[in-house]
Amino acid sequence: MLHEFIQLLSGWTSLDTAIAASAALTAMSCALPGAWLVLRRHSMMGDALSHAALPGVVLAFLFAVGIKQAGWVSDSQEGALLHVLLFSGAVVVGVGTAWLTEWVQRLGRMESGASLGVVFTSVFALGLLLIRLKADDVHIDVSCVLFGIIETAALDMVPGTSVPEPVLVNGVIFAVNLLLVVLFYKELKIAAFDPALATSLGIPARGIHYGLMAVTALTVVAAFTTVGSILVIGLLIIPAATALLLSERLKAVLLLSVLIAGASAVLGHAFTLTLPRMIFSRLGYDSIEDAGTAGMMSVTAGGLFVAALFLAPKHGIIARLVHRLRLGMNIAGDDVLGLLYRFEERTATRPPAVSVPDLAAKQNGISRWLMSLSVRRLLRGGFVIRQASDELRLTDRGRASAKSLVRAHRLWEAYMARHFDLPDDHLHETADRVEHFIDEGIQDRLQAELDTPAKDPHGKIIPEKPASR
């Protein structure tokens, strides 16, 4: 299979350069104003903009034609042209759009999920009706408008040089974007997390919204060539998106945004000349020999978040597991312990040793695999030693730490019961969770404030400060 891949890339060419550089430059400028719409949470005011700025382009589009045919410009004239408006109308769009779905928003008292799902469809709906009404008179192509052309995009030069149009355009925002995020990175960073903390300090968080609404709608019309506008919504928000889960600080959820963007786009490729006739192949469909790169892009990209949601190490699914698995273990060795501490407190030597079976008929709520778990667990760390007949009991070692956990139950139930007015059958049951939780330290400042007790609500002894735990 490796192989089989390996060979079909190895007809890469220089229109495949081209291809993948416009696509990651594209991906890496919607990156950017992405990954702060997802942090500032306003993805799907992304999915809005690109949606909303449908008619923009239309209009835009639609009056540089007319100003052609009308003679004011050359054909010459006619590209700069139609880049001036399509970006002029971008701002126009981007601002106009966030303004509308906040007027929307308070003219009818609604959530703004709701007042954004009505202006980004109406206004979707309206950039159609104009590519239908208009697209016999202008050859306004529906397909490209929605899913780009990338690949045909790669082959319009920059005139005089041989850098492709998209790589030229697509790599200008990016730089402005960059720029824009390392200028204003401590405004932008506080109007984000705490906007009533931005205002306050003379930081006008309203504006920056605004700006970034502008900027994001800029970036989406600079990508519609090469994505389209249903697509692009992908590279705003999934690269941000997979970011959040790989890294908690800011500076590094920018950074992976960027390179899981460029990543994507030029995997995307990759994938576009090799995944469909390996798949397809096999199949019998042999005519089928790629895909489209854009769409490969989103699916790529979506790829990527479904490794991160599984494989992060913080907050990947299988991290969480297995965090979840050790504090299951460490709640349930932390029974045992207090379970056979208890046991010894009963008679004034030590009890008989208890069995594995004894423990987890006792423990609510522990299964018998984790149990045992938990028990060898115990028995590496030297917590309890094993008799005869799978019995065990408690090394010093054990009994410092289970006197440990028992004195901060105790003195947890002592706690409640003094400062809330709780049945004393009420109380062990919140004490035997929370018991797993309180250190030393916590125990001290317990024991301090409720001046010493000797004994729990129940009667029993809390037991010292143990000289090591």
Contents of the next structure:
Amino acid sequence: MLHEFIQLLSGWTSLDTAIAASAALTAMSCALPGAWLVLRRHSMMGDALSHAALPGVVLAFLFAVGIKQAGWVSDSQEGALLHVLLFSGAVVVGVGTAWLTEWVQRLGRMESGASLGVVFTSVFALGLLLIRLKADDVHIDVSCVLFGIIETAALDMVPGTSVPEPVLVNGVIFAVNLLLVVLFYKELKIAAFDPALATSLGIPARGIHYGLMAVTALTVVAAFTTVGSILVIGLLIIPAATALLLSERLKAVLLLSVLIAGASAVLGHAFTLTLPRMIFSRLGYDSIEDAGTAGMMSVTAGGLFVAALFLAPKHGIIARLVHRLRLGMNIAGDDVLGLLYRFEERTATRPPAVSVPDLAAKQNGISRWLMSLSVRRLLRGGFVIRQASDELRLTDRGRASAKSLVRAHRLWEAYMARHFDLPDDHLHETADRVEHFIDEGIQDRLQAELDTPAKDPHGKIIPEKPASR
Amino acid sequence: MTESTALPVPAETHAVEHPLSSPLSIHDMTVAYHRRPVIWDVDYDAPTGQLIAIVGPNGAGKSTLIKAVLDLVPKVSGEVRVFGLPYAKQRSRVAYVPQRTSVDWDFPVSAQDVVAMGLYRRLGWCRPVTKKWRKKAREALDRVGLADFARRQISQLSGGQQQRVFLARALVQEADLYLMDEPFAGVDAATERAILHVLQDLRSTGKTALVVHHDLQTVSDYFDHVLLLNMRLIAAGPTTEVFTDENLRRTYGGRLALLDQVGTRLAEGQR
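Would you mind giving the form predicted together with its partner chain, to go alongside the form predicted on its own above?
And the full complex, kicking off with our chain again.
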């Protein structure tokens, strides 16, 4: 299968490079403002801006055609004019949407989600109407604006060079965004984390908010020709959401967002060339129509997000499962030690041995395999030894460990008996849960607070602190 | 807009009434949300070098008072002077500790990063936080007993530790007036001691602190002065004189029905 993958990739041409580069720069330029949106809990604003930008884009096209028809610019200047109009329109849209949303929110006294919903859907619909009205004259393809056609966009070269136009446009936007984040890193950070403090220090948090909205809209509009207004939302949000799963350092989150975005784009294009063919040939189809890179990029980004969800070092699902399993095993091991210790206590003359099935029967609530797994761990660690006929006995090491545990248990019972008005038979269960988390430091503090009690509320002796380990 | 919403106070009024030396002079300040007054006509001069508690029931306008002083919410009328000048000219002499719940503690920054934010004004635009400033931030963390937590991500701190991080951020500003919104709310015993220690430290160096405080039991022990607030200023002065049963009854004995009603009319009438 890998062989087939590589073979299909060997058909990679310079056009593929152009497409991948356009896609990567688009994704990377979106990842930076997108990360700040996610950090500020304004992810919906990305959704709103990309939709609200539509009428701005259509109007820019209309003006450009109008100006050209009036004969004010030559054909060669038309492209430059269009870009100027597009980007100034984007800034108006960004600031306008942010302002309109706040206005609707305040005047309508509604939550921000509702006011965003009102603003961006109406404005987006207006854009669609404008396209329908003028589509014939102006050559705007609805599906192109919504979904982008990166494959044809990458064919347009910057006049006089062999640089694809999207590479230049999105590359410049990426560079500008990068520069802004580096220059205003500290201001963006404080305005995102604590806008009230920023304002009281004289740092204009509101101004920074509007600036971010303008930059986001500009970036989104630049991404329209490559990925369109729907998929761009994913490029704004998914890389940052993934990065936040992987790191707790702001600089790392920003850097990872950009890297993940770039990787999604390049991998996305590689998958476009390979996966659909590999899947469909197995299903018996000889040929397929070209799959879109823009779509595959977002799917790849989503796939990376799911991978991070599982594999993230600290909060990933697998890491948490491992942690829980380890905790369960520690608790089961503790329980075995505690049981053996209590057996010894009851028959002081000759320390008895306990069989593993006995343990499992005593300790309901813990599955048998977890129990035998933890017993194996105790054996390996030298806490218990196994004697003939499958019986367990504490070693000196195990006894010291068990003592500390039982001490924690009984100190906690004594502590609860003093501060809670509960019958004595209610204490054991809680202490059983808590004992695993009471280390020696807390044991000492409990002991001090209780004036070194000799016995627990049930009259059992609280073991003394082990001399030293 | 009615005339009363932005009526400037004649210059000679405050010149006569408010001594330049007062860290905080509030003159006839009214603050409204959606045109409904939350605090009415507060007149107050804070004494220098004292710990001052702002005490009152929920909805009394305690936080609003602080926010209005800091220009975070607009004033309907009245004016505020900080060491004799408007707040906008005295930002470097004032430090603000917002309520702990006002920010997102999952934000990916460390305790030291948050403390360093208190320095951003002094650093100026576009200047990075360099070694020298990071050292200052760590010193402030040390003062609140969190020296070992500088690199810790803030979501991994306890509520009390987060509160101390906020306090350290205010300390690093090296201000003369500290405005704190419920720093003692929901904190552990160690944090309570640490905050109190810092407050006493500030007082001994001549600083002034206004602290929104909710625990009536400790007001007399912790604070020299008290400001009793319930939509209006009930009483203000030395704790021994002002923190009396009679004044507390007036503060907590329910809202003034007519004040409420007229406030509602203002809100509805000026829609």
